[in-house]
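So this first bit is one chain, no partners, the form predicted alone, shown in structure tokens.
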Amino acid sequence: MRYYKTTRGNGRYIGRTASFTVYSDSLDSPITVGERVTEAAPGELVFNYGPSTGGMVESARIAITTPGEIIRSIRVDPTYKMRKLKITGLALDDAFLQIERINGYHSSSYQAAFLKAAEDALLPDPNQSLDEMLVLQMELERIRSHMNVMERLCEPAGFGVPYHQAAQLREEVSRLISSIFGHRYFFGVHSASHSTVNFNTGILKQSGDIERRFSALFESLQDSKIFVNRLQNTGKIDKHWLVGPAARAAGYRYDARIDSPSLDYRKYGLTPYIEEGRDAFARFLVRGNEIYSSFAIVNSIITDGSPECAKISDMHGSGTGASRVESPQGDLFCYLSLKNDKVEKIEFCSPSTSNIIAFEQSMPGNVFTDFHFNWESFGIWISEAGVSIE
């Protein structure tokens, strides 16, 4: 591994795989987590709010604990609908076809954290050229990840218009990708079949006009005192080991695309955006305004020229990689041991586990009122927390 060492734990937390406990600079042994129990005290009551029910995208069962109105405590069980994907065993590009399916609407994270741990196992060096490939998918991502965000964000406000104008952007990002790499979900793009990516004529236009229109909303919804009110002080949270929009937004500068090698970023001169807000309304502020730093990198990229893809047949041998890339929702590592070009063991660590336990953490005192909009600011999705690897 170029950058892991199994050592003691330095560097900023990050969260779990099955075997270690994550940091920015190291892998240790696994912390053991007591049992996580929900129980009502005299007065109170537990009751379930889930599997499946209206205005969640996902099932997840969530346990309420609540003397009334207000939330005492809360638990997430994202195990309810848990997958197992048998990856272990197989080659690298049949492998490749499962990664990029963990999450659907993260693909490119997925992706890119399963290539570059696999670069680092097999190859000398750096590919740098695929770096921009990565980093222009990765991009358009985030944009339609946050654009996602905000429109559900917009949902429990009872906001129609705002919604479906969220919705059409979010609709409109995800034809610009299709156009670019034919596929909305980025699937096949570096497979065979797909060798280069389309940059016509009209890309930068289009970019140019979402991106203004996406102005116009942000900027209303900042506007509304109604909207801000049922944001502002909702599921406030500061913790070391929050990751991604979620730790920006509490005022720490934790950002995989500046502290991890793993994907070059330097040439695009990122500034990570920081709020010291730490409740919704500064996670919100936070992906509205790196939609902005998004779209500056991606047409960066675009005026340069068409990238490569990454050339996975070409890659034999054995060996151990890792990798930590910046999701939409935070820091996603990957660990990958290879052995006669097939899969010998696998791990990832997904944002949306540590962004479960922050949105358990921040719910306490709040009501049920506030609970939808302090669950969508979180950005979680249960594809990629209810998920078994072997």
The other form holds:
Amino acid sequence: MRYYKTTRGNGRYIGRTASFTVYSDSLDSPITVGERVTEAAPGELVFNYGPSTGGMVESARIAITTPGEIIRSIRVDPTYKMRKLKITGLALDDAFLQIERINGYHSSSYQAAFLKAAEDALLPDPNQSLDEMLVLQMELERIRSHMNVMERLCEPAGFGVPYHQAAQLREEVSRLISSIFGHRYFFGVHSASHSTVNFNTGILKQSGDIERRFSALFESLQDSKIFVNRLQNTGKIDKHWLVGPAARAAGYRYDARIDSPSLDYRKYGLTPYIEEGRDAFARFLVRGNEIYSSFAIVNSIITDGSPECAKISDMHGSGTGASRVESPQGDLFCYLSLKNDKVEKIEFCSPSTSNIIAFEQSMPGNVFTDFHFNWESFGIWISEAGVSIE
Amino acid sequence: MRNSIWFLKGLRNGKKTERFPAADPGEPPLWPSVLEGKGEAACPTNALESGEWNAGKCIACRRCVPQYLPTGNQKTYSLSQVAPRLLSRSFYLYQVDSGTCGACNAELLSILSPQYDASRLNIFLTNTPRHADALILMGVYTEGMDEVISKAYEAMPDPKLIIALGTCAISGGVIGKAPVLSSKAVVEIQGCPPSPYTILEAIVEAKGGVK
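So that was the form predicted alone. Now I'd like the form predicted in complex with its partner chain, please.
The complete assembly is shown below, putting the previous chain first.
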């Protein structure tokens, strides 16, 4: 492992896997966290939302303890749709098919975390051209993911026009991804027998047009007092263990793109966008402004880069590697141990696990109508939190 | 003043809805789409056996290239039954995520975006199974969602049908096995994940076309 040491915790806290406590610079032994129980006081009720209900994109049970209006506590159970992925014992290319599908919406982030961990385990030097490809994928994914959060924030506000305009832009980004990579969710991009991408001449014009119209929408939403009022002071949280946009919205300069060596972002001159508001509106602002920096990186790679797909079939041997990348929702950590070309052990620490805890802790004191705004502002994906990887 | 003119901003944006399915898809993805080719090829889910392509098992991994190539044709769905005529003017769908990666969920919601605008074709999502005409089943079998899916189906009024959306819900794909109720699906929308074009056309056909 080039990037990680198994010592006592150094750096900021990222999260936990089955075997480790993950810090930004090191791995430590696992810590045990007791189960949290909230009992309803007299006059309170526990309202169960889900696991299958309208308004939620994925299945999760959310137990809301409330005396009627104010939410006193909230618990999210992401285990109803718990998938059991069997990756141990598989060859790298077979394992990769399942890695892509841990969270399909952020497939590129999982591809990058896995490939960089495999590279760390098996190859002497990082492949710069592969880095460019992974950065290109991840920044396009970030643009779409942040637009999706914006769209989901407009829906409970009853903002039909901006909701549909955001949906339209998100769909255009999906089509842009499809025109470059052949698949709207990047599946099969690094497949051994068909590793090509298509940079046609219209891509820059297309991305420029999407960015211009996004900018108009983003500015209009910030001008809307109704929209801003729904988000300001909703779901305030300020904890040192926050990750991704939630951390940057609370004033923390946490971003794996600048504080993890796994993927080389130095040449893009990225400066994380920081807000101090700590609430859903600050998270909205962080996401919106990050779309601009992501477009700049995408344009830079398309103009000057020479991205190449991974050659998974060339990765052979035994070794241990780890990586940490910045998925659209925060730090994504991967630990990978390989023996004779096969996966011996694999563990992930997903940002949604951290964001679910942040959501739970930010909700008490808010009223029931704030629920959807706050939930969507964290951009949580249950598929990456409720998954068992063996 | 700028705050109160969303309506005008909407008008200024112009009409973005495509004519699909009356016209060809505007920008269909290459993967997944109908594969054409012949001979033996590597396939991790046995979607290619004896030279036959089984779209319900295909995960668009591209390992079969160059023996098999994508055509861009989005008609990767099959129907064994259509909904009764009375549902064709108003077709309400209730979606259940049994165990997805999130991609099928996102593609299903994409049919509501302006490019596709499912509501113009009398297709709507409902928040409760009590108002649903069809159950959209997505993802692989998971223990926790098995009973939830059964109860949702029981709660739906007759006539009702099940639509299995995505390779996981049809065959389990590369992740696991299909949900128990998917054996009762009369519509299979294949793909990993199926594109909004495929989903929209399959649902339009399932409700008996456009009235």
